[in-house]
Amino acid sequence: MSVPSRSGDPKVVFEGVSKVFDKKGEPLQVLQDVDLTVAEGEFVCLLGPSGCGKSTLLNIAGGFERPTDGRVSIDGEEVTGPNPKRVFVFQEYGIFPWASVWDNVVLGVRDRSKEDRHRIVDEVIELVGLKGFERAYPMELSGGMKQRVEVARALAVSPDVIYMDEPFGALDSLTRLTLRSELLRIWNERNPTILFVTHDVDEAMQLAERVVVFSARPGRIADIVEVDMPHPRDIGSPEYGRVKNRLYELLGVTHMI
């Protein structure tokens, strides 16, 4: 049985998902029997130690990997390959260094009319806070600005699901905090379903409605923790401390705060 989502219609459903890779002729199991239901418009963080299969699970959901066992469905249809309405944002900058901000963002909507392209690209560039930098090149941008370009390019196609694989992991702490706030603002405005991989407890706490905690490899769901607190979250509140301690306990770390 899939773990029920907190509210809303089911959007992304993982049923008995397992994944085994062949490593030099030896089986390497990275995921085992993952059951999870994510609601439409929900923000879910996948939290766990490095190597526990979080990114592999995203790749399966995105159609870039096939599960060894089990299935993933979106809106009731099994995922068998990538879909342009479901997009990835990665930690490594995937923008093209020879193209301007505007030209990077327009890539996903090149099939639209000229009028639509300009309207969509201008709108999402403003949404992510890059208005005025449309003609700048990546070499002229900070790390945080490059990540905003990635987010803008993802938003341009009006995705219903966004997969984010540690997108802020390479940034400094202040930039990470800023981009978390920006991501929450965009999520509230656009309401996509977001699956966000992280190994940072505070990042999960500050973003997610639910945190799915994975065991070490092979990754299994150890528990699902609701973070029933309004945004922005008060990191000094007793409830924040209680949930944070619970997440650390699930990860095998105690007495952190």
Given for the second form:
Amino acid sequence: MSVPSRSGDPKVVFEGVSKVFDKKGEPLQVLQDVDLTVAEGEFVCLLGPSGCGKSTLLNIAGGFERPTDGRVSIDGEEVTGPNPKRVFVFQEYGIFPWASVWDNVVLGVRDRSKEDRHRIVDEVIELVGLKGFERAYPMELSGGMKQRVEVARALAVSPDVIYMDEPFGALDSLTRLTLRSELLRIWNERNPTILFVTHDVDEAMQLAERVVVFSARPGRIADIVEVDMPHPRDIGSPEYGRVKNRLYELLGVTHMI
Amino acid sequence: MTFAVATLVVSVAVLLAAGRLPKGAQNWVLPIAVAAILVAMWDAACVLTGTEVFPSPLDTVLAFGELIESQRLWGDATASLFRVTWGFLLATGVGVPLGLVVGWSTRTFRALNPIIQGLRPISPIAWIPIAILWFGIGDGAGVFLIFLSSFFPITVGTMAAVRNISLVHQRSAMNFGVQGLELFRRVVLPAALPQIITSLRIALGVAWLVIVAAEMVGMETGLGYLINDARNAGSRYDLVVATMILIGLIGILLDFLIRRLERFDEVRWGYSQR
Ligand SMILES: Nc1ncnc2c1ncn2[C@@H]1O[C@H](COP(=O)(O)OP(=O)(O)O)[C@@H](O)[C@H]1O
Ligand SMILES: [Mg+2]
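What would you give as the form predicted together with the partner chain, now that the form predicted on its own is on the page?
Whole complex next, starting from this chain.
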């Protein structure tokens, strides 16, 4: 099931990706034959129940894990390891607690000229709304601010692909909403390709142009649902309700309690 | 005796009333009151038993004055501190880099960890004959023994710290192309630093215990030797107790100094969370 890209050229292409882990001697099939084409500049959410292999798939795309079968390529080139042009935003905080906000954000551009470094870091810190916190340490920041630092660190390298693994999962629901709309603003402004993993139907609905729904383990693509609604999305509209029902149906859970 | 009873009464009264004091003052008042009770009981015990050998608190204070006057104290204390300082610094200089490398490289870990774990349980005191054989009686043997006793906690602590570095941080580093020496400077060392500092603190505590024992057995200067000498030269238990108290005070001071390392912004995260 190769799905044609929605718009733009193919950017990230998964072909027959499978992953088998060795769990105490027993083989554990986590992903089975995943085919997916993500277009350049597209915002795609990977939605599925916990443990279905979403993180594993993202780690394979990010070059941190190798698939047992199949391949992932970006711009036609097979992914064999991590690459600073494609940045991962982690589920738990990946920023360094021993470094200040500024020193964290500069990580990806540390080899640039001093002038560049300051211009870029100041710009992305402003972009994520952390101006004035450059000298603060992560432990002095709230969870939402830490995730902003992580996003700023990713944006500093002007990545063409951003992988986000439940980046707002640990935050309270209001902060989550704010950060989602800011992420959309940044995506509009810079237009990177975003692969965003979540198990939250509403989050997927609010962010994605397309939602890739996974079945429970072994993770397989159950279906791909387009969310053909312009931003800002009216979460009270019939169209929103219809797509949401479809997603719940694919996940196999009731949406009426 | 009246002094002891009076102190006891006042201290107990202070303890009972301390609940009304602000928290900050309680931190000082409570331990001082307890210490005063202990000293009063010590004094009372001396009077009640009528001991001829064991010093009263007052005898101890006088002995302290005698030690300071005779200038022995200064010489012996610096001798002990000299050995501890150099042994500890050498152990840090060797143990931290070694621990970083062995902790990071799985193959080096496999090769060296069993040997390190096998040497570690040997008490530094057991090394005294060999230390004297190699370095003679004096500072060299002391520095060597302190090196040994600090080296294992520091190396093992650093190794464990490196092996605890979270996968997310390792992957962040990989993602942004941090590798080689830069990886050690930017990620491995700072990530391990809080736990390294804890192991330095443990090592310094052990070093201070070991040097006294070592000086009692195999050296001719230092606070440990002073204790032995005071007993041998006419059962001067007043000097023995005064020296013991001084050893305790210096130990507290050393711990206080090394704990200041925990306050740097780069490591505070490692102590306040979790
Ligand atoms: N390195 C690993 N070794 C063995 N099993 C793993 C490993 N990583 C993940 N798994 C297993 O693979 C399954 C999918 O994990 P994951 O991709 O994290 O799921 P999700 O992100 O969708 O919750 C889980 O059952 C997990 O225990
Ligand atoms: Mg996950």
